[in-house]
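Here we start with a single chain on its own, the form predicted alone, put down as structure tokens.
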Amino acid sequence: MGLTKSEMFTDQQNRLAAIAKVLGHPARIAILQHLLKVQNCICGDLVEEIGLAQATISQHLREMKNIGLLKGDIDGTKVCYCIDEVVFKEIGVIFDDLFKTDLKGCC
């Protein structure tokens, strides 16, 4: 979608758009899982944990982080990501806002 396009559209559908697109990926969600079982800040086991090489675990944690869905501190030449609790809750509502809809049925 071109950049043009995409103001055609609500913030809010922009927003759930970008978020369905960073979801839209088995790892990501692999790692938000993770992340949601061990509810701490990770530096450096994901790597072992998901089984993709650093490269790839990084590209996934960066797309992640820039919708917000992650935090990170940098702590020397680690960095380290968890959840940010706002944004995840926000996401949640946004969806739940998407399929709470009652349908009729067409059909």
Second form
Number of protein chains: 2
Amino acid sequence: MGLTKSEMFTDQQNRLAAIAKVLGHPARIAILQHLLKVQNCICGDLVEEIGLAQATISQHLREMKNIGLLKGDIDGTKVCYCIDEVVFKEIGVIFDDLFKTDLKGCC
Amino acid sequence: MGLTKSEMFTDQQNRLAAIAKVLGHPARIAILQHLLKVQNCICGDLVEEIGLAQATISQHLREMKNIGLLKGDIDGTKVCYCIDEVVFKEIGVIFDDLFKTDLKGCC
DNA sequence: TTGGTTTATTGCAATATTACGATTAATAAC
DNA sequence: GTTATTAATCGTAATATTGCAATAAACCAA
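Alternate state requested, the form predicted in complex with another copy of the chain (shown: the form predicted alone):
So here's everything in the complex, that chain up top.
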């Protein structure tokens, strides 16, 4: 089917899954890591940096924008992408909450 | 194409993406949260708990096992699933590393 | 205006994912 | 033995994702 039955889950579960899904592709991880490394906007050097076609990179960037992780500022013919600090931190907290649980190893 | 070009990325990027991909479905988030809540093995009550068909749940469980997040102990006709503590913590660290970066908001 | 640069979008092909019914395999209960 | 229970697997249909070439859109420069 390929159709996720999201109505069966809570908003929190769907939001977390949507975020993880966007992170679930190495090209998007590479984009995020590059943005974290340069600590600045990136204006189009991603195509050479990552090595995928321009259309493909653009698509990945759109998905990252969809969950709010990135924002794009138009600057002439270029578009400067950078991380949305608030959303970035929010996502960090979400994962932190999920993985901070102390397990009392049962098996 | 639907075929990720994973050879273009580092092992670390591919591993992180693979983990995030598995977390990128609300049913698998629900499974993980249920396991964290009961703090014990779950032996098959997931089908009623989540509300998807048995075959579907089994498929989701397999994906979570593939990345090492869950392990299943056979107990008679039942199989008890629980979180692999080591991998769980490892994944927590991976996300923590990724999101701990302090951004100096550029845009 | 014309041409160059950059990014988004469209259209498409190949592959992947999601979901479930049906079946199978393994054990348990009797 | 038979039957019930449980979970994995198979097969299949519907939908999603990935990737790219081609094109469009928007701006800049001369």
